[in-house]
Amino acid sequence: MRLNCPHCGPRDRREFYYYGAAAYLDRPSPDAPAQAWDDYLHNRDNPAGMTQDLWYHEQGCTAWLKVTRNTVTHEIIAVDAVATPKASGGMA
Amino acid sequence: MRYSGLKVITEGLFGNKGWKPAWRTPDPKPEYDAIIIGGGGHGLSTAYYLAKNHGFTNIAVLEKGYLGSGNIGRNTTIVRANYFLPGNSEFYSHSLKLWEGLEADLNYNVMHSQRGLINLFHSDGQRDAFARRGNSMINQGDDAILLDREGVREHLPYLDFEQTRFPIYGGLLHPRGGTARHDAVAWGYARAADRRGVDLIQNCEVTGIDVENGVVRGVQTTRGSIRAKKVAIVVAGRSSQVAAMAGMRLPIESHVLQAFVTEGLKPVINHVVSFGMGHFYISQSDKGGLVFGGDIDFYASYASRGNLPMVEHVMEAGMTLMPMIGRARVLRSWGGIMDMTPDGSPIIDRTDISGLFIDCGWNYGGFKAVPASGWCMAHLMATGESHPVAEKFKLNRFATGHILDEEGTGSQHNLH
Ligand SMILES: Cc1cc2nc3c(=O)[nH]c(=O)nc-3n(C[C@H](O)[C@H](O)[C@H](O)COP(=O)(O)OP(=O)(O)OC[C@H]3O[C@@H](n4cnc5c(N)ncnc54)[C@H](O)[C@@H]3O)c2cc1C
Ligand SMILES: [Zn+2]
């Protein structure tokens, strides 16, 4: 498995740290109801097929990346840099 | 047909012509009192205990492939009761006791072998943590012996004790831990359930769950619709998909875990040995193959195969720990899909839909749990109440904060 980092080019899977579903980017506001935080931290769509998840180029440019890929075939469709943090908080 | 030594001898004398299939292949009936979705270890044991402990006579297990085609036939067969947290500890203790009587109960040889499990430690801090775990196991009524380095050497003289990165300080021995033959567990429960009248329906994929006014009515399948008063979702790595058929979104992310087996060798590894710091564990099957594995591949996956970096990592860890295995040739590797929860512990609970129950979240430790999970799931389905040893395995515990994070690694699914 290779990820095509937008900054570093195609790199071996071993250089990357997997964090979880890209839903992590939609961080609720601090005063959001507990239900929203439960959903955010724990519940997942967990699709068999196309998914988007977050990877960290730990041994490369250290950027957070949003990877579009297929969980059944392991095919990588797209690797995009995570945009700047959103006003509501975004990625820490 | 009851199996016995006498039966083996007489069949041997008369050309083995009298053996019958171990279970029937019935067509689905239009309605059941209880339907279990998923013919893995947990689904089959749930059906068996519903029939045996609670007198259900009209049950079906619906399996999309063949019985035992999922994780129950892919795991590395370790059976142990060395959990630490209240909630987990009593559950796995109960399961181990059921294992100890399982062969007699099922009239089936599951090759349960209590050969002893040794978890190695490599620092003073880790020794303290293992001593504490051992005490909690003893408090639970199970067995644990803290071994120093020389104690480990007596059991496992072939380890590399002086390896530079993780020199071996000692180990926690769990004498009642061991292995069992995974397929035989599925077959044994299947046969025993069938003998009690459970319909085992293979090649029958559930494609929808019928719910009316908050009450479950039955399921849609590739072999037609089937009505049911109670429905249990027991599908391990596929839990998110099946629960979604009832509008549920679960605290689960599915991950691939790989395992490996070598060619058959003469007996060389007598125990189950786990090397947590290196992410490696190993035992030797009764056929002689060294069966070993490590951690999950760490990214969400439904492919029943992993990637090469984890293969390399597991091989390296094995060579670090026991260089003697370096000349054994690996025959096969494979993967299974693990239903990972955010605290690493399972779920056995009712859902918000009346009559719909769920048993999932076994991470990579659900083989040892097969007897107790079925026992507790059957109890829940029959009585409506959680069994006392499984009452902490609530579906909503993440929302309420009653998490069971055995490894203390936080709410990230792949870290357990
Ligand atoms: C490599 C590996 C090593 C492991 N090692 C150990 C170990 O040493 N010790 C341990 O305790 N645990 C271990 N495990 C974990 C253990 O195998 C699992 O936790 C356990 O088997 C899961 O429960 P099950 O047996 O019911 O799952 P499965 O056997 O996967 O059963 C689920 C069944 O549901 C069926 N299904 C799915 N969707 C549908 C549908 N829509 N309709 C009908 N049927 C459906 C599937 O086909 C499958 O047969 C390991 C797992 C793997 C992969
Ligand atoms: Zn990069």
Contents of the next structure:
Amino acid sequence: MRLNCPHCGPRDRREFYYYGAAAYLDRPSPDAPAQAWDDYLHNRDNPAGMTQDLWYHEQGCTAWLKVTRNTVTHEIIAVDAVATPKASGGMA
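Just the form predicted in complex with the partner chain so far, so send over the form predicted on its own.
FYI, this one's just the chain on its own, none of its partners or other molecules.
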């Protein structure tokens, strides 16, 4: 599988670290009930079909990316930057 990094261009999947569903960005509020935090921290879906995931370009520009892909066909639909990497290699 190849991901088209918006900063580096097409790269092999092995340059990236898979973090999980992009829903991870939808963090519960600090005063949310315990069940909301338990779901956020421990429960993950494993859908067949379209997903949005977080990937980190670990061996490249260090950008965080949201990848829209089909888990059945392995087609990459879109790759969007979530955060822009700093010039020093860290995140902005």
